[in-house]
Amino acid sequence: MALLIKGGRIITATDDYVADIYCEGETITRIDKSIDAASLKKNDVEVIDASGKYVFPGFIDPHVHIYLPFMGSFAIDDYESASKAALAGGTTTLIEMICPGPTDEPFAAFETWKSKAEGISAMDYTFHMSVVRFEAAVREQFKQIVDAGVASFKVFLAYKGALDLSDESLFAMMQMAKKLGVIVTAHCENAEAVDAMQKLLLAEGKTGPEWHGPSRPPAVEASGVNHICTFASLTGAHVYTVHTSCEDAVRQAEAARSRGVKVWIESVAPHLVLDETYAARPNFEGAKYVMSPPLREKKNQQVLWNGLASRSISTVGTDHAPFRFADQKVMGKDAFTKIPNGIATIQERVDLVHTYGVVPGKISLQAMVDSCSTKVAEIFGMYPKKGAIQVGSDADLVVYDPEFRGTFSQADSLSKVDYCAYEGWERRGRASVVTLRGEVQARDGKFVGTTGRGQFVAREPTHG
């Protein structure tokens, strides 16, 4: 069925205007000041009245975890629940982190992660390929993964003995990334420092979730940013610092950029609105707010918002890593090091950015669209197929009602997580209609579409 969206205020990363959008064959085929449905000479045109509402390009989450093994358990969402939740919140495409174990074969891991989405996801998806081993015997597999459409790698400068790479392997991997034109996304901490701090705190009997943050302070994250940027300078590879949480880390990336390093900065929604006091909540409630890097002092939030406003910080993701409180977070009851890391935010991201960023004037609507959609598509090789409202772009569109008033609640969540980190918070604005390649998939916070409609987005490397 064709789709006509009438009278909406179209907001892109650069523009703000009122027009009608006509979509046919999964793409945007016409944008005009006024399009008369009768003139289209088609009997099967769905008309959506967007008067008084914004029309955004479909939002893209650059950083999620869905299939995620952890200490014998797994993140609780699957592609059905996660994609429904994302679409309800206005996100139409996601990039998942493939996180194999240190002995897994890379290409087999890619196939495993992809199989979890195929025929199940209600939204489009693609991947970052984590590199947790890089001996000569497996290097050809990473070239095959790039040929299969994955144009970004992921490295962890944390998690000693599990996911971290040696500097020798890191250097070799970044040389390959430069040659292939692949961008390297990086979890920037210092594995040795975190390991030492964790052991020290546990030995002192400091076992609760409130000690997670002190075990990996801002200096540790800043050290990791400096480390990846140094290797980027040596190899010429392009890098992207994921879930950048604090001023120290942002300043390291900005300083490297001023020296000519090609580095992009990602923030995530939890760091924009939550602070370290949440992880210190009594009766183990703080475990709900354990993520890495940890929640920081509140003063860092303004640094992140300012960076988004100036576009020094490029993107807003979620680092969605969904673990239930009742039977998964409690794995760390006796030691914070065993608490599954993650705060589920895949459904809430867009409304959090609008409510706590746009409404109080911290960032503009254009910065919201750029950071939550367009810049993600540009950095990761999907633009203008994704992240744009242009003729020829995928008809991924969000009709957004800025007048909606409500609260965030676990009762409204389509994720399988048993709590909402933002329970009872004010919510201003909501996606009223969400389309994926021209088909309505969500209305007013409810999934109304087709599971399995999502497609793998194959990407060409763009960072040569």
Second form
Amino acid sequence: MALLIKGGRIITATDDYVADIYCEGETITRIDKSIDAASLKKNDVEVIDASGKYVFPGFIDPHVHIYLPFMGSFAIDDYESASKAALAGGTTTLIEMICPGPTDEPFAAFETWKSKAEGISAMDYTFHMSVVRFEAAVREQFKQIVDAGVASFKVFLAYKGALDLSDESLFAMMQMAKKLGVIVTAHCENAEAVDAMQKLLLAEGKTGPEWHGPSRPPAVEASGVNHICTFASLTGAHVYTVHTSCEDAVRQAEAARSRGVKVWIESVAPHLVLDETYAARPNFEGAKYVMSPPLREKKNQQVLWNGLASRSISTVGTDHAPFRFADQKVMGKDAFTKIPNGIATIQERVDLVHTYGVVPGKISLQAMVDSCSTKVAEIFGMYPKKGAIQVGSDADLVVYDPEFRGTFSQADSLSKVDYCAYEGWERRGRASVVTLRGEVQARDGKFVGTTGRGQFVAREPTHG
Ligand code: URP
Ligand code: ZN
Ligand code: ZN
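Starting from the form predicted on its own shown above, please give the structure in the form predicted together with N-(aminocarbonyl)-beta-alanine (URP).
Let's see the whole complex now, leading with the same chain.
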């Protein structure tokens, strides 16, 4: 069925205008001031009245975990639950982190992760390939993964002994990334410093979730950002600091950028709206809010919003890493170091950014679109197929009702996680209609589409 979206206020990363959008097959085929449904030489056209609403390009989440063996457990969502949740919230494409273990074969890991999504995902998806080992014997496999359409690597400077990479391997990997034109995304926390801090705190009997933050203070993250940027300046690789949480880390990246380092900064929704006091909630409830880098002092939130407004910070992701409270977070009852790290946010991201960023005037609608869609597509080689409202782009569109009033609640969540980190919070705005390549997949916060419709988005390297 073709789609005619009439009378909406089209918001892109740079524009704001009223027009009609016609989508035939999987793409946008016409954008005009007024398109008369009767004039279309097609019988099966669904007309969507978007008057009084915004029309956004489908949102893209640059940082998601779905299949994640981590900290003695597995993240609880699968592609069915995560993609339905994402679509209900207006996100039409995600980039998942492939996170193999230190002895896994990289190409086999790529195939495993792909198999979790193929035929199951309701939304489009692609991957960042984590490099947790880089000895000579496995290097060729990373070239094969890039040839297969994965044009970004991921490196963890944190998680000592599990996911972190030696500096020797990091350097060699970044040389290869530069040669292939593949951007390196990086979790920037100094693993040794975190490990030492954790041991000190536990030895002092400081075992609760409120000590997770003090074990990885801003200096630890700033040091990680400086480290990756130093390696970027030596190798010429392009880098992207994931879930950048605090002023110290942002300033390190900005300083490196001013020295000529090619560095992009990602923020994630939890750091924009939650602060360290959540992780200190009594009766172990703080465990729900344990993620890394940790939630920070509130003053950092304004720094992140300002960075988005000025576009020094490029993107807003979620770092969706869903672990149930009842039987997973609770694994860390006796030691915060055993609480699986992560906060589920894939369904709430767009509404959080609208409610707490756009409505109070911290960022513009254009900055919202840029950071939650367009810039993600540009940085990771999907633009203008994704992230744009243009003739020829995929018909991934979000008709968004800014007048909707409600609250965030676990009751509406399609993720399998057993709590909502934003329970009871005011919610202003909701996706009324969400289309993926020309088919309606969600309406009014509910999934109404086809599971398995999602496709792998193959990407080309973005720089020479
Ligand atoms: O706490 C987090 N961020 N969990 C997921 C793994 C990661 O570091 O991204
Ligand atoms: Zn991370
Ligand atoms: Zn992550």
